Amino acid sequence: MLLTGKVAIVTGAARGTGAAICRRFVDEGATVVATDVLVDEGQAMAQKLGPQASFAALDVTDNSAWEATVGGVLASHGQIDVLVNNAGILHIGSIANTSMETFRRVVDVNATGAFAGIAAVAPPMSARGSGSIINIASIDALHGMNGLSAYTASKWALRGLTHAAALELGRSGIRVNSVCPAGGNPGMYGPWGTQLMKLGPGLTSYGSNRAIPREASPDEIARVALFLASDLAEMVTGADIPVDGGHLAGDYIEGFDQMSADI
């Protein structure tokens, strides 16, 4: 019960990684306020978690909505101990096939929304002298990839925000970290599903060449968020933690380590 007595806000919580984080936090004793623009799914998810969870509709790009949500949590629970900035959207497309409107929308949700959340919870956390802010970034926040110009830019921005906020808020007792998974909610790939399937070996090798040759599950990502939210991580801030099965460790070539010769 690592989070007993803590109150957490989780954005993008209706499904996927956000829902997994809510479940894990409730299991560990937290009171969770799940937020999302997907109202029906979010309410259903929170209801399944029982009395420790509630739902609030929240568009993370709306600053006034953030103020209302934080005010409501403080009125109901008196404190905010954890914020998980998980809300995010994906766009796959070349620079030539990405409109400025799309680019701005991706950055607005993935990075600006997190900034608004941090700005909203920092005052009450500072007043208590403690808090943990967890930004769910991506493996694409640690290296580039073709076809992900908007998404990658937004997640690198989120990493930069993480570092700057950690330095700015640390002396108020607030820790800020990012989780960088290779995996998460497969539903995000839905609009490109048919096109992705046509990539064949080029796509499958992306995961199969890792030390642990698969994607991270939402619950595996949630466990890292749990650690960062808990007092076990009280000296961890400004960190980017990959949950990528060793993707960034290097290249794996099948059989390469089985060769031998006399030299």
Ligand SMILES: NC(=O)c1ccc[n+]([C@@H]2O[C@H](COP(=O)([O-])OP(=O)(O)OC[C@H]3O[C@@H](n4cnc5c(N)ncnc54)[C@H](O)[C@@H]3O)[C@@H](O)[C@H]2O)c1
The other form holds:
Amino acid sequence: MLLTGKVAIVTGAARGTGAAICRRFVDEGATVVATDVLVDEGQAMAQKLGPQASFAALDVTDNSAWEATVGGVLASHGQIDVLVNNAGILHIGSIANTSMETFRRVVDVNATGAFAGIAAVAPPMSARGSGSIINIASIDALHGMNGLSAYTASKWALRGLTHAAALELGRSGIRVNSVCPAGGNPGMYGPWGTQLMKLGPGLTSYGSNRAIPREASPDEIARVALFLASDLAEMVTGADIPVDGGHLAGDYIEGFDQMSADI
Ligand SMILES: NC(=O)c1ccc[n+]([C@@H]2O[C@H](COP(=O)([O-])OP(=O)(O)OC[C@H]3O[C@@H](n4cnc5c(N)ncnc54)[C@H](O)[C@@H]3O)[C@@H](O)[C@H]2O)c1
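Could the form predicted together with the ligand be shown next, to go alongside the form predicted on its own?
The next block holds the full complex; its first chain is the one shown before.
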């Protein structure tokens, strides 16, 4: 049991990766407050996890909602040990097809929302002299990709925020790390799903050239979040941990290692 006695807040937890993180944390003994804008789904998810989990509605872009959530968790549980900034939205579209409003919305949820969360939990964590903040970024926080200008900018911002916060809060006993997955809930691709299927080899090669040629599942990401939340990661801060099956290691070329010649 890696998280016995710890209290965690997870954002964007009604489904997908956030829900998988809640499940792992509860299994390891944590008390979990799952939050999301999807209230019915979030409540049902938390109920399934039993008495160690509860749900609170939270739009991460709403600063006063953050204050209310953190105040509520402190009133009910007395402490906050872990914050997982997992809430996120995607936009796929060329720069020409990305309005200023969309760009701002993506950055607002994915980066500014996490900043608001860090600002809200830092005082009670500092008062206790310990805490772990985990930002679920993306492989798109480590490289660029056409069609993802808003999403990529938001995730690079989140990774930059991770480093700055790690430096600023380290002396208060708070660790801040980012997890950078290639994969998660395929449901996130919602409106683009059918169009993506039509891309064919261009899209297939994106995943199939990896050392492990597939996407990460929500639970595979949750297991890395679990490590960072636990005291096993005591000396780990300011890190960006890829959960990408070796995507960034380079390209696997079928047959390249089967060639031979004398030199
Ligand atoms: N799905 C992928 O392929 C993938 C890849 C890399 C990184 N990620 C990241 O992983 C995280 C989790 O995504 P997922 O894959 O589980 O997809 P998901 O769409 O299932 O989860 C995102 C959750 O965030 C919630 N959310 C959206 N806006 C919110 C807001 N303003 N306030 C609070 N909650 C809000 C949604 O309701 C949803 O439950 C996201 O940060 C995402 O960017 C996903």
